[in-house]
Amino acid sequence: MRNIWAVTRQTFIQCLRTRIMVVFCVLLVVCVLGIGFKMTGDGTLKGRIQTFLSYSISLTQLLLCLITIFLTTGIITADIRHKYVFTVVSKPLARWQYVLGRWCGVVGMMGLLLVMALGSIYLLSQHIRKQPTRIERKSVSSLMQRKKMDPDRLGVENEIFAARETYLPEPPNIEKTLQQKIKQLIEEKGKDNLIRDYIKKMVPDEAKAEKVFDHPKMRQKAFREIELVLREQITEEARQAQTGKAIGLTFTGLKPASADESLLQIRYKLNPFKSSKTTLAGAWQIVNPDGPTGPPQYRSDSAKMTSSFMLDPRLVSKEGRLTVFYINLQPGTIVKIQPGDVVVLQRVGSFESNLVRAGLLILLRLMFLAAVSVLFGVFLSFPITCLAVMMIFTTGMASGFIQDATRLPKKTEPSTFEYFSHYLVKGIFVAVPTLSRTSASDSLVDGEYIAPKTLLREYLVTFKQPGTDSGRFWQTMGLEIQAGIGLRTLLTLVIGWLIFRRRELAGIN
């Protein structure tokens, strides 16, 4: 432990003396201060704070990632290139202690810079938060009453300086309607005729269709497929609202709130079905069986654009349920609400704790990049190592786009190239983490709660039902085990140590 600490301390001091460190620190200060005092956003106080948080945190993460890559790569490759490593390995110091000490020194320096940067961002955001909004500038009298009615101030306090959990509505309960529809079709056509018609539709050849129908298991399979098709049709109809009709959405698991707590927010997006309308008129009605029912919210929203409004927390029932009805008031237009287009956000934590968790997410990325820099730096030159690590960093940040672009098509038969690209990308992201899965800046800008389970997933492992996300190492007992960035960092360090251990640093002539 003493050897590791000695290398860590030496690396930390060496980082402070590096010129590139000074350059990046100056850039970091200029970017954070410049954005804090110059950015105005959309002219509102809320927009100014969101713009400041978005740009400052994103630039902080980018600059620290670049510092990590250049510092770690430069220190490791310089030790080998200038033969400094000879004096290190000739001492009673194991090579794994050298690798771990170098990594810890750089990560410690990056952690210190990250704390200073996030601390500055927090202080500046609090300074901007205290600035008056447009409504508050108009009159000093009854300022507290104006703050309660000011939508800009409400947005700042309830949407930014909060940590909010996102709740999705329950799937529509269509079982009763489905059984009635199946019963009606059986009464009209008969079960055998219903199955025979479906098989003929799927198998155009009449002789083959009869053979399929004569097989009992195939008849059962056909009937299950008929139920599945009907279920999809009824579910699709439940998500559509004719003019004057309503769609009911039920949210569960919310925290029953008192009158003095933060407001709830409903965020939604409306999709006109087979219509070119750009503006949709509608109303939202919230029903609470245990308490007051909110007045209808009459709104005119842009089609396919995200909108939102605030709700009184007392509208949540004692069981944590919230029932919301959307009423379509647009003449001659059917409005469709896709799954996930309507969500409820409720405050469950503070902005300060969310900022700390966001910092831990950024630190994890720095730890991984430092480990990758060590891995390549022990056997490659400085420019090649920088290029390799930058490619991995860029690929990880663009992981969402790359995976979507190479996803296999569902409606058509995939080509050979599509199969190749899809499984090639899946193989790449077994080793390269999906750095775009959780965004620290987006979470802070929107006030979205970064849950401890998110940190556990990123640092260690997560267990989930098998899906299409990358990162699968193995599956067991019907669950998918995904390795987090923390475990990948540890594995990368171990591989780097093994390569460094096997490398011959000097030959004998």
Second form
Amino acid sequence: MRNIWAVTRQTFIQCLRTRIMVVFCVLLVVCVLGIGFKMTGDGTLKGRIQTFLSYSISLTQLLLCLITIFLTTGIITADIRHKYVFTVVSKPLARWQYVLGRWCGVVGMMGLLLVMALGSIYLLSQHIRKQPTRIERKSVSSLMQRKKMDPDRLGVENEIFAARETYLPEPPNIEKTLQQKIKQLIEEKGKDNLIRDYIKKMVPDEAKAEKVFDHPKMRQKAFREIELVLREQITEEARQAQTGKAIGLTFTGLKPASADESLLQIRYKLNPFKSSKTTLAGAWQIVNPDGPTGPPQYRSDSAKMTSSFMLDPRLVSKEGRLTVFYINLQPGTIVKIQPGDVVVLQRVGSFESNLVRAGLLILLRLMFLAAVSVLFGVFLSFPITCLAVMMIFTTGMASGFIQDATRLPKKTEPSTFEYFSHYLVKGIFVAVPTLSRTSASDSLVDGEYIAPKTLLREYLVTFKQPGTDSGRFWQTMGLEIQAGIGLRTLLTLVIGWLIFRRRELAGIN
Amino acid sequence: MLIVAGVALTGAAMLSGSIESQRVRLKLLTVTSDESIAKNPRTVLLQVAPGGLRAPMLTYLWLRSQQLKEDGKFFDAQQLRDLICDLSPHFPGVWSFHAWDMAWNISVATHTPDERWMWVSNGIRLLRDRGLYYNPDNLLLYKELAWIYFSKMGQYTDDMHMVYKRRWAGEMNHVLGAPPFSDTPDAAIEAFRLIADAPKTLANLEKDASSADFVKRLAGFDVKPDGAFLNYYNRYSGDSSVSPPEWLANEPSEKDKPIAGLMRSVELSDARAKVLAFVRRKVLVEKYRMDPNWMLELMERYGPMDWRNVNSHAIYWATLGLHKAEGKGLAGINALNTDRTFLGGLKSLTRTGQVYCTYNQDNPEEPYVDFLPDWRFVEAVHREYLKGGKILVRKPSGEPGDINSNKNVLLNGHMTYLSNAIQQMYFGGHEKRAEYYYSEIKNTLKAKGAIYKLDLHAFVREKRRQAGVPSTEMSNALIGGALRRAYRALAGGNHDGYRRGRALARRVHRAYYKDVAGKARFKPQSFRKIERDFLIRMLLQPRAVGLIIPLITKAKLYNALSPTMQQEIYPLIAERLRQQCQTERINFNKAFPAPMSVSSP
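Since the one above is the form predicted on its own, can you give the form predicted together with its partner chain too?
Okay, now the whole complex, with that chain kicking things off.
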């Protein structure tokens, strides 16, 4: 441990002495201050703070990532190129201790810089928060009354300086309708005919269809499939509202209202079904069986664009339930709400704690990049290492875009090139982590809670049900496991150490 | 390799001259480098610094801007769009797309009047202040700008169209005030001529000794002859065209008393008027990027445009675009080469050309605004229709054709327009004008059908019967006409006539209100408010409602009103009527006694 600490301390001091560090630090200060005082966003106070947070955190992350890459690569490759490493490895110091010490030194330095940068961002954001909104600037007699209703101030306090958990609605309860529908179909056609018709539809050859029908297990399977098709159909119908009809959504697990509760927010996206309507008229009605029922919110929203509105927290029942109805008032248009298109956001923590967790997410990326730099640095030269790590960094950051762009088309038969690019990208992302999966800046800008489980997922491992995009292996296993960035960092360091251990540092001529 | 590099460099150097001259010839170089660096160093830097990364940067920014828009996150929308435009400033399509995106798409995704107006005005500013600076000859940008004024702000498709109209009227009222009203366009044009002819620079203004002295006095209060002067002028001058009656009664604070004195001084009125005209010109040119001379030309050609009306601006930008891009003068511009904007704007002016702003204490930026038909534009529209029709029917040899032939696709629109205008003029008390245009329909346009054989009164009655529930503008005209008859009767002591006229106005209002129930954007104001505003106009600007009323008749009318109505209108009319009484040496307190408080015993 003493050995590692010695290398770590040495690396830390070495980092402080490098010119590149000074350049990046100056750049960081200039950028954060520049953004804080120069950027005005959309003209509202909320927009100004959101723009500041978005740009300053993204830029901090980018600059720290670049310093990490250049510093780690520079230190490791310089050690080998200039043979400084001889003075270290000739000491009673294991090679893994050297690798780990170097890595810890750089990460420690970056951690310190990150704390300083996030601290400055926090202080500046608090300074901007104290600025008056447009309404507060107006000298009107009813200022206090207006302040309470000022949407800009409400947005600042409830949407940014908060950590809000996102709640999805419960899936629609369709069991009763499903059973009724099945009963009705059986009564109309008879169970056997129902199954026969279904098999005929699936197997056009009549003789073969009869053979399948004769098999009791196949009949059972076909009936289960009929049930599945009906279930999907009824679920789809439950997500649609014709003009004048409503879609009911229930959210559970919310915190019941207390006296000084922040406002809730409903965020939603409406999709016109088989219609080109760009604006949709509708109303939202919130029902609380325990207390006051809110007045309907009549709204006109842009189709396929996210909208939101604030809600009185007292509308949540004592059991933590919130029942919401969307009423479609757009003549001649069916409105569809896809799963995940409506969410409720409720404050569960403070902005400060969220900022700390955001910092941990950023630090994780820096740790990974430092590890990759170590891995390549122990056997490649400085420019090649930089290039390789930058490639991994940019690929990881653009992972969402790349994966979306190479997704196999669902409506048409994929071409050879599409198959090739899809599986190539899949292969790449087995090794390269998706660095853009949880964005620290997006979470802070939207006041979205970064849950401890998200951190665990990012640091360690994720277990999830395999989806349609998952490979056959995971589908067979019934559980998909994804290694987090932290685990990959550890693995990268181990590989780096293994390579370094086998490396002959002093060649014999 | 060195030789190849040398040859390539020499080739590039030889080509650069001809490329530069082509840029100038094709008007790609609209702003000189020095000017651009001085005014917009950021734009120049952004064009040069990214080098080969400019295209990927643009792609990324464009994707991000659209993604954020779909996610309903607009905090960064304007800055991203500014950046995209700065990266490609000479590409008009980029400016046009982003202005349209902000004014039409982002605005409707927001739900408060402030946000809506912010995005619409952001779209306008992006085109007007920046896009046109780099592309001053590009017709597309003028067209897009005119379309925002005409369709987005001037029409009724947006739920909050009244917010845009009111905010714009408020802004322009602050700059130009209300134009003087007269039956002929002359008074408004002459009032605007002062602004168009005002000195272009401060140095020129100061050549006039009285103006220089006034500017010096202003400097004593640390006020420059710019927007700051307008703030004080509007607040303290007592100029009824800009100051709401509520402000006239307010005493200035101790600090503001000296400058308020300067704004009210009778001795300095000439100098103040010159400085005012200079400042108004300056604000129009520098803030709104408008050319007062072109505005004046438009007014002389088409009528006394009220610049508080968004349709006037639609016409301004549509015609200026043709002038700049194709070198056309107003004589060469016609309804056929400006899409619908120009003719549509003019037609809208005949329906909504008279603008009345009332101060809104809760939100001074958004005054209450009433729009009434303005018959002074009917002739301009009629003329433009005829002009367009003549072009359409012209023979290939250049000889004139028959304007009533099938080739004139504007003919039906022309007749519908005139029929509606006739009804509005008829109800607005301009029967002679209505008679004239009715004869134009019959004689010039040779309208066929039994209805055109009727006399004017029967024609109007029949048209009303056929149309059923009136449109927004027509109901305004009908309500205004009925109220006009009612209060004229009341002023003459005819209480029966008053009751009949008022009942008709109420009926029209009720029918229209019922017809537009559920359509918030068409919802009219309450009848009480319409009636109150009408009365105020009748007492302060009777010509605007087609009447000439002596002061003594105004007093009779005021005293015949119900106490509650008196109480509602008194604070808004008292100061102006007091001034009129002083001029005519009438005892104001006897002629217009203050109403007793309804709630007091």
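Residue numbers count along the first chain shown, from 1. In this text, the rigid core denotes the largest set of C-alpha atoms whose superposition between the two forms falls within 1.5 Å. Since this is a predicted model, take the numbers as computed values, not measurements.
Comparing the forms between the two forms on their rigid core, the Cα displacement of I428 reaches 2 Å or more.
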